[in-house]
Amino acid sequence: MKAAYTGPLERVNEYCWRIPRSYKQGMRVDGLIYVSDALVEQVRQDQAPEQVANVATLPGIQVASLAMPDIHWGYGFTIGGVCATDPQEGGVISPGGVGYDINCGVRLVRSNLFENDVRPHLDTLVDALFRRVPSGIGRSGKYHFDARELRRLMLEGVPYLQGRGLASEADIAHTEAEGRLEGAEPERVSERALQRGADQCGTLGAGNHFLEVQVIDEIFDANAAAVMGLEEGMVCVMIHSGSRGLGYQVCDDALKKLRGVPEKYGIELPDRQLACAPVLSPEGADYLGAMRSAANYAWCNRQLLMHLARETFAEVFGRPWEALQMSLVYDVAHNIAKFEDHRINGGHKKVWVHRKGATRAFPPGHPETPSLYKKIGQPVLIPGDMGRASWVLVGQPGSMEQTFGTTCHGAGRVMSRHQAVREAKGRRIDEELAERGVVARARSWRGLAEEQPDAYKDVNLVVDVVDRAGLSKKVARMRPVGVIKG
């Protein structure tokens, strides 16, 4: 169990606490939290606003040290951390901005399927997904790719998918940057690194990771959702996978090559874990290049497990997955550091964001924000735990004004995984999920037990916040139905 936070929190608004510059030597900025009165007190339970001082301590940091409601204790970086760095100023890049599964994140299918289509044979399309849908530790899938064709996968990303019918380009237009970072750079992947991820993208993965059958259940901004092709009681589809062991290995060599990095350049940290490196140096270019051809073959995990979720529908409703109107709705990334232009102090600089468990949303009108959505706002995608709900909002001008065009990305545990699996001793977390109308299927029970939804905070909770600080506007919720786990 971490110790508690004991510094200073200082109340800015209803939404809003500041760690102040002066708590701790080297601050160059200000920590601000967005998190509520009902929130705050679980913030104050492990070292994660500590974090969130120290990130204020990294060279070309801009404006302040940020974090979101579903704020809880990482690697270096607080999961829902969020910091700016001008590479002009001696910005850095650091490797626990961004985390060990490089761009983890989460996409929505819509159909034209509804509750009562679906219910009947629930328990059917559960079990089908399950057996076609790689989950768990280490588990290879049916697309493999050698290392020819991983390193044009992690060059080209999603559109290099469409190239072998896997992908259309109504997939890749609601993809968050057409899923493709420019500037990958395969060679600086690791032969350690491509060989972990050989056989596993198309696969879900363990841990957090899912694949939900969900309900609309009710609608906020009946505009949004039209534009979306939302409607209450329509069944969808979201998934959260990232890289995979690729991306893991990605993040462990960097690591790996960063240590004594920061003393070179007369950086000094109060965290190891904060290990990092200027942006203009080999250091960070050797970085960025894998970092972005990680990023990559995450969208392309996505791209394929949605493919999988598509044609798992159509066996089971018996109809192509094109008449069951199983478009992308979206899919953001949360665990990524993206070079982009922002106005910081009445100016315009171009910083590199890192979000850890913090995802992109950019308002109406950003030109980043695909044509489909430009009058409504970027979409988000928060999850929740597989027993409560998760959310669909959109980008608004506020999270550009405050945040660096960033807001929260799920709930946020509250317990750790050792505690969780203690808390569900003796139980059947499947039992307590189907009690609730929730069929779930995992590879193991200390799957379900590490994931139970009490390890986690109400994700309205967190919801609300970022609504009502302004940062992203509910649009919809969802409840699961059925979930897919490693």
The other form holds:
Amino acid sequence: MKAAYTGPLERVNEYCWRIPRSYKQGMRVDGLIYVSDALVEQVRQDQAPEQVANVATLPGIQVASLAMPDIHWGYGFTIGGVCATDPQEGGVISPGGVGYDINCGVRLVRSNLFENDVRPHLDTLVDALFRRVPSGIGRSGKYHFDARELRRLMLEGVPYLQGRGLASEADIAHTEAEGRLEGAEPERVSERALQRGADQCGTLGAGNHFLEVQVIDEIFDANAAAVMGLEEGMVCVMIHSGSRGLGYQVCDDALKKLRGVPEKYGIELPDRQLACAPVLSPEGADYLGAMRSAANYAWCNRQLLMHLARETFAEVFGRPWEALQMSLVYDVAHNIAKFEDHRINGGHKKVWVHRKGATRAFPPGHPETPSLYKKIGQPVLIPGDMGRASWVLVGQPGSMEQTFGTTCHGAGRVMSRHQAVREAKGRRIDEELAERGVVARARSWRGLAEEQPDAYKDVNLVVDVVDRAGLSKKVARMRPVGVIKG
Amino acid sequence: MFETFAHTADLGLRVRAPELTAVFEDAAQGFLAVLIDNPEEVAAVEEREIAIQGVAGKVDDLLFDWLNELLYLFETDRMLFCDFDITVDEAGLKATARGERFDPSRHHAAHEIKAITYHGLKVAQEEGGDWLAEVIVDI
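Next block: the form predicted in complex with its partner chain, after the form predicted on its own:
Up next: the whole complex, starting with the chain shown before.
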């Protein structure tokens, strides 16, 4: 699995490489990987391209098995993978195409504070955030939902929290799918998943999840930035988390239920982790009902995390968060499957778009883009590593033409966790970050070591590709000044 | 005995043991060492009985289900286990597991385990008679 990919990779243009359908028996479409010369050698280093080819064998797949420039090896499906299937052509739904962390995603909150306002209080602010925002393993949140409340939360999504004074109308309008996927069936979520999720809504988790205080470093599209209320030097909060133990359990349950199911429908799979079922089957419906529930839970999780961050800012700066104008810029999912309308071979089709480590990037004028952003396109949020940068982009027409309305989702790891820990031996990553002007707090030394900036690809190179390929356009780049990790 | 190995963004657990019950015990010790950095600090003060139904010939699924059960007990009850009496037969696995609840002031958190995965899941007897098991956990 560590072996390099030795199969074909043909250049299509400056930013796209093809794995031809002829490469492997069973491939129904080509594989297309969006990557630049600067990144293509890294992509060959592991079996991720082989996974792109494997996904091309799935029944009902449309156009091509796609991968974004932050592609790296994942379970069954590559991270950075996009796959659209048509239910009318026997198309399948696959939990592996969504990932364990269902609706893992990112949100960005702006403020009317600037770096000069925050610098003198940065240690106090980061300490307060670290105290109030639960992170790491084995920690409960401030909010506890019993089984009945959890079911409502999963059915109704963020609007459920609005009823409890924990979300506003504007928050909902600026969340992908307005914080609620239709068709959630919480009764399909197992008792185990409910138990794992009972006290984790409003917790960050660990691994690559984070809450960051960021400063806008550079504006690339003045008009789009102005529409989003972003200015150079402004302080923002970025939150990266997902559906916590509840979502992991939904995925795990689905993989267990799908043991033997592909065989039942005569689907031959090159990898067990691609387990799937036809969308139009009882097994497919079961996963979709549960997956949508977990997705709604994840939006509520990020909403509650944002609420905690707003409360903390209010406490530290002595003014209500409304006075600090801490409005939600946008919230995107990057591990999800959505039923969407796309133009395929000259006609329109409704297809299931799996995005695993990939972000929706609808262009200006798209009906699902909120009214405020109709003219500029849907905001796309790309988290980088904790030392370098994160990005705000907007969706472009090229995404609809090429990638089922999709762009990249982040930097992607280049170093294994072991290697990162070895490299960090005898070092204090938090002190190194402090020298770069970043105050970092984490529950474990190991967590910081494994997530150190050098463990990741340079997010700027990833963003360059999607910008130049016309999938999404650069709006603003942020640098971290405060980091909370598990 | 167990060791962890690097696997792109995640971690693998490799166990070698002379008999099958020891594979399950060592895998559980390995699981604990992935969760926290100081597994030697976990005391055997609480006891739980765990039973997992097996399918004949599917010992890899049994290992998967066993580690998944330990993950579930950690996630819902904060239980960390350090001491085990295990029997494995065709019917499945029965275990008495002893340990204590996670206490962040004493137990140094290392990783959040999202899931046990099927990728590269392997339990097999080698030529010399030893058992070798490998499992990858999603971090």
